[in-house]
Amino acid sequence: MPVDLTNALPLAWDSATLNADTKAMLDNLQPNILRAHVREHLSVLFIRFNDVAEGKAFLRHLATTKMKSARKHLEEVRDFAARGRRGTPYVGVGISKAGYRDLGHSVEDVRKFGDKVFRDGMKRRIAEVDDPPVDQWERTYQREIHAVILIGDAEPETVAALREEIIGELPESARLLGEESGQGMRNPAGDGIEHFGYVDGRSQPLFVKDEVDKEPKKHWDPAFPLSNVLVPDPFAPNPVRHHGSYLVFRKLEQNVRAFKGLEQELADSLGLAGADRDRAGAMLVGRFKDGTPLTSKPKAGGGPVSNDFTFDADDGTKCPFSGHIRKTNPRSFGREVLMARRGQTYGERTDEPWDDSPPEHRPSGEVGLLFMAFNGSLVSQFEFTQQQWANNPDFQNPATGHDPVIGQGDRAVKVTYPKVWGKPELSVPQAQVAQTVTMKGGEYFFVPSLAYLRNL
């Protein structure tokens, strides 16, 4: 029977009683979609094609030499966790609407993706979701580019090789248009976190079973139906058993110094003394810097950090609307918009990110973040959450403001903030924090299954 794709209920993906369709999805199913691999060290290759048949010789090869399928990764999970065993690296592959065209997709045969957004390409919706012009992008993603080949795994010198290995391989007709390498940050805790210092990548949709089972449920459900970021493969072989997902690349520099600072006036405005200062920040990102939900504690620490929660109970004195965290994750609605988030920082510090430096200690560039994320529907999922939620200053009450963290878009709406946690005390309207995330460019890609990488 085909795989339900909608099924609230999550995958038991090693069960004897796992039908046959869904376990040739999981057999050409590539890692990373329905559950994160390891990715601490990342390279980020991105190639255009030129030659039909060479373009397809090297994908095939690459799909039969190098890459996994993501039951294969299960597996290895599963293995490390019981034994410590390491498993292999992480290489993936995505493909853009014009990389399809070049290795001979038809315009028509491309219409069989049923997502717009997808064949229109990132460049044709800067409108749609504020993007900067692409003249301001940087060179490599104002070029076109035909395919994405992610690298990743726990050790840099694996990831190196594989690397030299793949570019070494490329056919004289294509071009390696550019790259970016990505690297975990942790806190002294072990928590990944990102450059503004918060502890990042909590609140994921989870889609197995064995991580659904290790998670606390008595106020917010992380389970989520596949639908959330599978999709029939439409090139595939059997589309009934082999899915794909739609991924979103795009490069966020953060200025880094600039949100310090404005984490120092909002504080100031507030009136804010002592360990209360830190609620500042956590005002803009809905967290404190160790992952403490703003709606849970007026303060951070205290225990372990629960991800069960929501936000039913706070009118907006706890954690603001406008919240980042809230924003992109109003918990009581909206869970088939969310994605699976797969992304890694970017850039090299002098300093420590956790820390209590100084703005002035901090960089104002080079660092920030290469976001991916999985989607079933870009439509419906991502250029909804950036237009509707994080562009949007009314959303979820009229002037909430934007999304102080990735919100694009004129800031001209003024905002209020609870001077104390959970009382109705709010501050007087005041302009809103300035954009220091800024998007650098991107790409829409196809992560098509390796039924259709390895027929090519």
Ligand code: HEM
Given for the second form:
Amino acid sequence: MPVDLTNALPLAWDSATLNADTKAMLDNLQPNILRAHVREHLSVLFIRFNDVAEGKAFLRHLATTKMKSARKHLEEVRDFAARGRRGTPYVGVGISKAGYRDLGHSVEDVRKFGDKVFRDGMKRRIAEVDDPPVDQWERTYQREIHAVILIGDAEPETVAALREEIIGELPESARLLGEESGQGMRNPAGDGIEHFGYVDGRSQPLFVKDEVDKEPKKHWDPAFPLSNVLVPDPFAPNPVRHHGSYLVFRKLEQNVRAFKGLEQELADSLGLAGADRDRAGAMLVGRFKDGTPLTSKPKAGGGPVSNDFTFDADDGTKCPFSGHIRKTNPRSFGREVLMARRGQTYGERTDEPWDDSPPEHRPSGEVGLLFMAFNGSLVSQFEFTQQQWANNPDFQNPATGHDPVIGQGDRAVKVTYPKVWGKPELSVPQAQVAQTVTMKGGEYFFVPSLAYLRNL
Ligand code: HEM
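Please supply the corresponding structure for the form predicted together with the named molecule (the preceding block corresponds to the form predicted alone).
First the chain shown before, then all remaining chains and molecules of the complex.
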């Protein structure tokens, strides 16, 4: 029985009754798609091949010597939970449209990718998502990238050693165009955070039964069909069993000093005092710094970070419609749009991102998010989110404004904010907060099945 990508029941991956095609799918799928892989330390390499035979040989060797399957990863997670046994590092590969051409696939062949946006590449989509012109991107991303290699692990030494080894194995004809390194940041509670200091990575579409079982589900169903992230790999030996995923990579620089200043200005303009001042930032993100959803509570605090909520009882007087998590997941509709986010923060901090230090102690650049997300369709998931929701000031209701965190484009529309949580009294219309996240470059990739890579 072919793998059912539309079934919303979570995958019982180690069940004895799993059908043969689904088993084969897991043996041939790269990890980190269905379930996030540990990547506290992450190295990201951007490669250009230039020679068909050598490019193929390199990828084949990488796949057979250093890459594991999604099933192996799931087994490692299970063994770690049961016996504390550490898993092996993650090595993942994505290939751009230009990369497929360079590996010898014809124009006709590449049309087998259903996603038009992937076939265009990110540089040709800047108008649609209001990205900066390509000549303002960092040099690496201005070039024609053929592949991305992701190396992730809990230990920096493991990542460093693998990075060395993989670079050493690149053929003469290939070039390392550039690289990034990411490292996780955590708050004192141990939750992963991003540079503005907020808990990140909490809300995800979940595909695997073990993960779904752990979540409370009174209000929000965290289980999603595989179609949110998987498509048949058109070039694999057996696309019925061999799947891949579209990966969006964007380097997003964060001006933390500016954002922290804007939080203060917004709190001042609304007359918020004391602990209530934290509500200003929460209105921009949709969660307090500790992850508490603003739609559920007027103040931070109170146990593990909840994801079991909707905005159904919130007309924008608790969490504004523009709040980042409300824009990017309105929850009452658009489930098919949700991507599996697998990004990592980059850049060194000498301050503590979660504390209340004044804005002038914060970095104004060189730090940010290596945004990565797996999609079943880039055009109807990542691009839709960025264009139709984040960049659209009239999404859901007229004049709600851009997504204050990631919105791009002219923020001319004036907006209002609830002065008191849950009460209808609104502020006078005021200018939107300025853009503090800048896209520095990126690319669209397809993360192929291991079967494709091993057969190159
Ligand atoms: C959630 C920050 C970029 C889509 C979140 C959360 C934070 C955050 C703090 C809440 C944690 C959670 O619910 O998991 C940021 C920052 C970004 C960024 C600082 C840039 C520097 C993006 C981009 C997109 C995106 C580019 C997509 C176009 C989402 C989605 C969620 C989310 C879908 C989950 C919403 C939910 O399910 O409730 N982000 N984000 N983010 N973000 Fe972002």
